[in-house]
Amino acid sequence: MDETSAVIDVIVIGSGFGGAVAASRLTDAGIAVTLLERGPWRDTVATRSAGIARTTPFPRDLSLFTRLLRSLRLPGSPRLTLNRHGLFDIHVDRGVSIICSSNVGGGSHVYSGLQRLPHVANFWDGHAKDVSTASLQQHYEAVLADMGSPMASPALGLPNTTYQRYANSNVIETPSPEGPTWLGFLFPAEPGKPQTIIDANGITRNQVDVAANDDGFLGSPGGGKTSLDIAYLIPAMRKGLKIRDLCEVQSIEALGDQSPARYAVHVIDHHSGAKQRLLAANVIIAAGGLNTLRLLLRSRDGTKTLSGMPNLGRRFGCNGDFMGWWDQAEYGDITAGLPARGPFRARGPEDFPVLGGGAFPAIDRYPLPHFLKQRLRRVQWIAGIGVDAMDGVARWTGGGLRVDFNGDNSPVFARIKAGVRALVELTGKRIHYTKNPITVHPTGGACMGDSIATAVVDGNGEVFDHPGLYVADAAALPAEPGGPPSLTIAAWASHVAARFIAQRNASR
């Protein structure tokens, strides 16, 4: 194993909404940061314009079959790594299936682009000292400014929205969203006339073309979707941020007082295959909700290089995620537009839950049989989201991560399924969905709070019994926001970075 003697000031693990924002904020403050990301840089117009040399295409065309999946874990079996350049990780466990992604830029490449404030009123209040909804507001505003996200509006000229599709429906209604919705895309000044632009950071991008259907769940090669490599990482690199892609962290080791550093981070460099031991004074973990838990649990219970954290793995939730597929043949080809198309629900005397609807852009890039491709052109995915009991448990056992979650304990899933059944009854169209939740928003397990007796990290994001070790992603959220969580994760990471900077300045 290679061992570096130099001590890195801050190592950030992961480059999604937590890691990218935290690393950028610290770099802006003049702090030396090295960011470790297990996934590759993706080949896009933006990365090419930035001179990123080693990139991997999104899994389109024939590479869909080889680079769609990075890893797969089925119940009772170890996690199998299929392709280190793959896009998605699938973890199927007791009561829940979890989907994660792997890229420089994290889930921003594959999310639907919806940015919302928490649906839960006063979300941040009452969890930890000096952390409140009011104190986090400045971080929400800063992230929205960084992302340049416009508010959703008919003026954007988006086709196939639920408002258009169900405008004359007697059985489906389209309620107004709960609060404002911002969209993480670069729109043309004149709808329908996208152009290639060079932004303020010198990054080339193609404005989103909703007719071309190229900005979907398998990435945005032209840069129409505002991914985190564009908004944060490339600009921060020009200010000194060091990014190591395809560098997978295996464990974190707490060092004794005799060491010049507080932590050793054990990694595998997938470019060379070499194992390395990096020394760091501070470590910020933002590997994504599930992978942050895997790393902490493996370090504590597998390699036993960390200790303590008595509440690690507890209060795991799915943010009420529910997914289904609905064949809408009567509307024809609905692929044109953004991945997410707006809210809808069944009309009726009951207050049925609001669902989200969307389609599959870039379908022409899927190397599928003609009949299947034609079928997918008219399929709408539906998604429910809300607040579940957050009573799942993640643990390290048998050499791997195991998650136990029982959706029957959470009334939100029963309400969503009742709303789906009402849609089926009213429309006569079958909706396919699984018995157990499928989540892309794993939350909690290393929750923030006031005391080690109930939480893992404090109001600064710092692990109670491991000074200098922080959690800056969804694993630390003290509750579920009940809506798309990307903006809330980014605001939390911005808060963690601001507290880190303030403490450092005060100590000096």
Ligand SMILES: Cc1cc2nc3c(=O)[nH]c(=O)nc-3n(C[C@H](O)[C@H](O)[C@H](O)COP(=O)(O)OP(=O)(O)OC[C@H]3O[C@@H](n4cnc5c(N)ncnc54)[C@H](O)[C@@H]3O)c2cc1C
Second form
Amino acid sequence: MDETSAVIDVIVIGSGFGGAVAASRLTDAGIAVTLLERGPWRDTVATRSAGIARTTPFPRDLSLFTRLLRSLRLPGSPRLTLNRHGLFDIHVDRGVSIICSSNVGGGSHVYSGLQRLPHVANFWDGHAKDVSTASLQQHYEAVLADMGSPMASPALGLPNTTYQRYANSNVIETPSPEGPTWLGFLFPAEPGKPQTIIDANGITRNQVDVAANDDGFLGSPGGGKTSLDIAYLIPAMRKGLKIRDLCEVQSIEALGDQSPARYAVHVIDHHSGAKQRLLAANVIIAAGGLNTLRLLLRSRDGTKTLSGMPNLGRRFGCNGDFMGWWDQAEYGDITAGLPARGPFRARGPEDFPVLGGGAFPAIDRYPLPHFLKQRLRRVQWIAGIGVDAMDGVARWTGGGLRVDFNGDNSPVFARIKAGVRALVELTGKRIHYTKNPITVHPTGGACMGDSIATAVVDGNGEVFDHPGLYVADAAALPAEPGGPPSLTIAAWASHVAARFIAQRNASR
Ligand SMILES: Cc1cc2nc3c(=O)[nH]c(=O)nc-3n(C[C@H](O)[C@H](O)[C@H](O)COP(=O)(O)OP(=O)(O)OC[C@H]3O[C@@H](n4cnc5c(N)ncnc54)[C@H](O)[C@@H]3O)c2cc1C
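Given the form predicted alone above, produce the structure of the same protein in the form predicted in complex with the ligand.
Then the entire complex follows, led off by the chain already shown.
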């Protein structure tokens, strides 16, 4: 194992909404940060223009078979790493399946680009002193400005929205969501006429081409989606942020407060296969809702190099996620458009929960027979979202991570399923969905709060019983936003970084 005696000021683990924002803010403040990301840089118009040397294409054509999955974990079996350059991590467990991704830029490459404030009113109030909905507001605004996300509006001229599709339906309605939705894409000035541009940071991007539908959950090779490598990481690198791609953290070791290095971070560099032990004064974990828990639990209960954290793994939730598939043959080819197409629900005496939906991306590039691709062109994926009981438990057992979640404890899933059954009855069509939730929004497990008796991190994001160790991603959220969470995660990371900078300035 390589060991270096140099002490890094801040190591950030993971480069999604939590890690990219935290690392960028600290770099802007002149702090020396090394970011460790297990996934690769993705090959896009943007990363090419920035001169990133080692990149991996998004799964397309035959590589869809080899690069779609990074790892797969089925109940009762160990996690299988299939391809370290793979896009998705799938964890199937007791009562829940969890999907996340692996890239420099994290989930921003695969997400649908919907950015919303929490659906829960006064989301940040009452969890920890000095943290409130009002104090977080500046961070939401800063992230929206950094990402340049426009508000969704008919002026964008988007095709195939639910508003258009169901305008004349007697059985489906399209209630407007409360509050604005921002879209994390670079739109053409004139709808339907995308151009190639060079942004303010000198990064080349193709404006989103909604006719091509190549900017969905299989990545955005043209850079039409505002992924975090574009918005934060490449600009921060130019200011000194050090990014190590394909560098996976295996465990964290507390060294005590006596030396400047309070933590050792054990990594494996997938470029060389070498194992290294990096020393750091501070560590910010932002490996995503699932993998932050894996890392902390493994370090505490597997390698036994961390201790304490009595509430670690408790209050894990799925943000009320529900997923299904619906053949919309009567509407023909529905592929043109943004990844997500707007809200809809069954008309009825009851206020059914609002669903969202979209089409499969980049179908032309699937290595499948023509008739199957034609079939997929009319399939809509549908999603429900909300607030569940957040009563799941993650633990380290038998050398691996196990998550137990019982959707029957959360009325939200029954309500969403009732709304889906109403759609089936009213339209006479079949909708396929799973019994247990599939979530792309794992939340909690290392929750923020006022005391170690109920939470894992304090209002600064710092682990109560491990000074200098922080959680800046979805795992730290004190509750579920009940809507798309990426903006809330980014705002939390911006807040954690701001508190870190303020404390450092005060101590000097
Ligand atoms: C298909 C899909 C569509 C979505 N659509 C939306 C949407 O429209 N709006 C929305 O708000 N949200 C959406 N989401 C959810 C959103 O992507 C996540 O909530 C968000 O990315 C979580 O941010 P994060 O920083 O917590 O983690 P991530 O973005 O998952 O980032 C974590 C990073 O850490 C890395 N990592 C993990 N373990 C290690 C390790 N041991 N060492 C080093 N690096 C590690 C991972 O590779 C990853 O890059 C969607 C998700 C999916 C999968």
